[in-house]
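Take a look at this one chain, the form predicted on its own, written out in structure tokens.
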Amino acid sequence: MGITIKIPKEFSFKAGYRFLDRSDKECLHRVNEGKVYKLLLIDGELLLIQIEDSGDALTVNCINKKVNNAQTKAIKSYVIEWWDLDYYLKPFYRFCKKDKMLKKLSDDHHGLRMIGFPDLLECLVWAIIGQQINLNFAYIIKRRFVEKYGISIVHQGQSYFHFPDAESVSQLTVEALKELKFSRQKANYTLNVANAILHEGLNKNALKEMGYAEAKATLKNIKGVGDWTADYALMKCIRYPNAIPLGDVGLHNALKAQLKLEAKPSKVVLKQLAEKWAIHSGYVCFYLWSSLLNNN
């Protein structure tokens, strides 16, 4: 029997599915024929879940094992967090109506939820991998990393992978990561993050209990985590609504296209926009990123 997750009114499975289908090099989920597949590790067991749209709800099934009540609850919580289903979007849409660009964005992507990262290590490592390289190459490096050091199952001839944990990553060497095309710096940064989680108490709950400024400062204390990486994690994993990686190239390109600018917006303009967007900054950024999919 499937797990039923009631969906909010402001929700589009189609929009979320499209976002998850943005790269054929993605290795941590699979989309096929209107269904999303994701491998979870719960209570020491690898559980392959299948998510599909059932109209007024999402139906989630574990397709490789029978799950108990605790695992069922954990699966449901994971999906709700991953797809940001608990977030109340109506205030964001009311805010968007006051601005021509934002209204178009919210109309074009209505119901899109900020699909994020329930796992802090995965989020930070993905951000580190993506520093100053194009997205396509970042996916290639992540795939190499996950396939070599993650855990996996094979189901009906398909391999499904789970991101390695902090203990596994902390035991790697810089040279091992360089073989996967990590730069020396990014290899060190990845190890720094894993060790901060494993040995220094860095975790989601602690970051959520801090104010935004303190949480950002805490992340930036880790060598290799700068403004962009910290804000990316605070936006996509910790879910601070005002977190926005203002240095992001994709954000700049999307703004240039949406505002029909001749050049990318300046730092001054970006800061002014973020102040204007305030607690809606994260969702504005996510919708701007999603607008780039229309051009692919």
Contents of the next structure:
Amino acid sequence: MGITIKIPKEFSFKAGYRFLDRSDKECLHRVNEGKVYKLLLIDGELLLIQIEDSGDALTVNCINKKVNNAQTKAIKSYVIEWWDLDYYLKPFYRFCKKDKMLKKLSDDHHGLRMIGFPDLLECLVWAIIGQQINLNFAYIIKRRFVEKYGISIVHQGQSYFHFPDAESVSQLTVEALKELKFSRQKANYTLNVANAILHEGLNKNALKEMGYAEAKATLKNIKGVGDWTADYALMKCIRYPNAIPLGDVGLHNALKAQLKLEAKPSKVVLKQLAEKWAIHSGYVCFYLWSSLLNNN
DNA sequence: AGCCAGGTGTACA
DNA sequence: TGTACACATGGC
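Could you give the coordinates for the form predicted in complex with the DNA, as opposed to the form predicted on its own above?
The next block holds the full complex; its first chain is the one shown before.
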């Protein structure tokens, strides 16, 4: 039994699983023995889903409740969006064949889909937390934040958390966030994002419809969202295929390693690369990030 | 000890 | 437009 999701042609569950398994400090999903667990909030109900590979399909089960048809449909759309299953990857792979580094990356991670953020607030807050600090520390702060202000269930002795919504986040204070070791700036940025969503009509659909340039300008209008954060969200949540956080340190490190550069690539070089990658920039970036993982 | 981490806003010239 | 600086903490 369970929900069956047909998988696209270029797809590797293992590659996605490996990406999700990149940190044992992650608190918004769990991976264990080949299965992925995530707590969803659908129409006010907390649904714990379990995703597994069943060869020619993905099998998704809701393991804490019986779900109706509408919920089944919502779960299905969530997983498809989260794992970018509707994206047609073949053009990206065709593009990669022409370039030595991209050829290697696309071979190494064949079938890897860009695991994204269906939730805009979660994406932006995570990006803000991650600004200019090491990832481990970012995960620790996120965990404190989610455990304190998120919602959760316990299932078979395990806690599962869901990110808080814009309304609850907007009611927090800078001081409360500082206790979790947010910097004063980041605490303000976080509140700014929640307020933009709550009071200024910021949402995924609007950002999707206005086109890349306007969407980026709209995001950057929020104090605390700069080039990097805006492009991160446009890439991982709104999914503009050309969006790429060019200033990203991880991206620089990955390029340095892949291209065997003496130093990190310059701004000029980065811009040239992104122009060359064009609409494939997001996937190139995601594959480069994946090349940094050491959890094989 | 000091610099760098999945950056950004602000303060100056 | 461009550059210096603070920011929280942890790892090396």
